[in-house]
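What follows is one chain in structure tokens, specifically the form predicted alone.
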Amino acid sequence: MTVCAQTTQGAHWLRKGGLVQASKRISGVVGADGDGWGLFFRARALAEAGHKITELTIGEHDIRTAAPILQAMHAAAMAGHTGYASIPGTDALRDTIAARVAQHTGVPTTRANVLVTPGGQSALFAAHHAVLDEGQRALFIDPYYATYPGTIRAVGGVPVPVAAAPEDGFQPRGADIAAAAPGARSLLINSPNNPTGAVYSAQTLAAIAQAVIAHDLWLISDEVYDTQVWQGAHISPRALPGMAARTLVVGSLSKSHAMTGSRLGWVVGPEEMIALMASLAIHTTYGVPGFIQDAGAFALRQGPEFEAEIAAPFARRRKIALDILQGQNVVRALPPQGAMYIMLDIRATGLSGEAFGTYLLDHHQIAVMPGESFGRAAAGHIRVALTVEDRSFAAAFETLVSVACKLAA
């Protein structure tokens, strides 16, 4: 039998014969503060044990992959293409990640700029190894993905939140990454984010590159939104002068056409690094399935028609949720420039983000992600994610609201 017991020092297992000790990287990914998954995990319980769960947590469609990109991937495994398949990526498909980009961005591209990998998630991670030593100091803005800082920890950076403000639209300011800058070797920023819904203006990338290039930073930028904008226009700062050197970009399937389960993601960057990463990928991942790369490349000839198609549900449930906003003020909201999430101010119930999260779940059935997993410039928020049907989410949002009021009564 074997005992696991968690420690400051990391996972220790008793073992007959001994002590077995894991490293202080991998006991350490999470955190002292948690990963802020916790009500997620509970409500995904719940589900499973039969209770109706309305869930608005997770960036998850609530559409499947379509039928003619599981068609084109059925038909490139029975054709053959399932031994292992060029690890940088194949040619089709880099080949075709590149033209989109140079297309998207005026940023002249080719396949050596391009590494394919198994999702965006493994593409931070990829990422992050290629700029970081041990110890190195990496920042990224707060509210983030939930994951940003543990990826910095697993490849053995220290993660440095830069604050964004609810009073600034969560548009960081360059005063405060040029601040938190020294001694650091990366930043991460995300446009369209998640979980604010902000798209940085031309103004604030434009401050962000000159501190990035003042401080010699690497800039790691996660454009996985970037099909989903409401309002002003998605800029990747590798267009940006003087930053294609020192930016890396990553994108995925995911979100733009629904292809969460495939995982199926990208760096795009300077030739050299991606020529290293693509050694470090031989070491890992050891590449994507054919079959998959197959069908992202058909997936990405479908053109802007298709992915606008796949955003739509989007903007519809972000007008739907600021529609029932109106005509109240206990529950604010900064409407969502892009994304597929609506970040909302519970503050006036006096409820931090966690508590009304449980409150709404346990009460309610209806789940919602806390600001305070995004970080602590969130607190006092819950992320509402635009993912279940227009009629279904209407109604869970009006309760939603509902809730609050009467919380702040």
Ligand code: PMP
Second form
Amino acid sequence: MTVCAQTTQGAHWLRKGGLVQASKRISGVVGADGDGWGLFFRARALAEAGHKITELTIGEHDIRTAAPILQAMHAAAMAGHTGYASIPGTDALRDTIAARVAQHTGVPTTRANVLVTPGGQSALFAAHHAVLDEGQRALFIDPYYATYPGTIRAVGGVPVPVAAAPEDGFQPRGADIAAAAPGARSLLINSPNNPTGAVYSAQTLAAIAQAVIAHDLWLISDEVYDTQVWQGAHISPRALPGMAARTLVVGSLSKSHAMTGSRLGWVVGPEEMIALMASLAIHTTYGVPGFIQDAGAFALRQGPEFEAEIAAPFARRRKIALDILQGQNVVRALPPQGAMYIMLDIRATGLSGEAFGTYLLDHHQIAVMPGESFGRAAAGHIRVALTVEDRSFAAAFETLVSVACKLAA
Ligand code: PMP
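Having displayed the form predicted alone, please output the structure of the form predicted together with the ligand.
And the full complex, kicking off with our chain again.
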């Protein structure tokens, strides 16, 4: 009999009588520092055991996918779109994504530039798989979305963090990227950023483009939060001079359309690369269900008003959080410019993000993500997701701030 013992330190397939050798690659997906999800899993386990936990952990909306999108999904399934669907994506969905990207960025984009994937995570995997050979260095900006290093290791690459400092508003510096670039093949960026809320400025993106071109890197630009911008404007680096030929943009309907469970994302990039990646899709996912793709095309056709409606609660809760933070100076925040989180600097409490998060969960039943889950550059911080309804959010956030103030006193 085979059983799976999944630990945060790695997955091992065990069999009665001994360990069957797993590949070094799969055993190494989770790095030595763990995968950063420990507190989250503990909070989930407590909630499942019946404890009332306010979960401000992952980027999951407090609303479900809108009924008209589900009706479109149902209608597509009932109409028979339940067989194998076109593997790189249906023409209709690829055309809709291409038109949207062209309209937002001004970069000519056709269906040949689009590969549909089961979610943005799969797009991140496919993009790194497409640009990295075994053992090659892949840069990414720290703080980072928790799956990034594991995704790079999963394709045999070597993850190399490049720190962005809180003092710089978590905007990376071109010089730091250039310093890490020798021997690297790729740079992964994410704006609007999870976890920091930074929206990269035109200046930051110009410096990134310069470093990427100078060192002949691929740029993988994770833009899954592009509809959640509260300050500044989202600029896709694919639109910068010379960048369309070396940029793979990762997109998804998860955040923009509250469709996390539908697993619908994409990669936009040079035609030749997308054609190569379509062969990866044949040998991995074999495409995305047709009825989900039809619902995705329907969702995208709802337009910017619908996307603004989905984003609105996060803007409201961002304001609630910033208002609560007024009048104290223990918990500091960089007002998030985008995305559905607020990153708090709790160093004045004398605790690490992990210790503060543990205290908050154990004593106040509030779950947040420790900054350390997102890299060394986020140590001494916690990330609070703006993902519960306004009143509960305000109450939990007030508790969090008063706990920090007491601990700092
Ligand atoms: N990138 C970032 C920065 C994210 O925060 C997430 C999900 N939290 C993803 C990619 C992946 O999203 P999905 O696979 O649901 O599209």
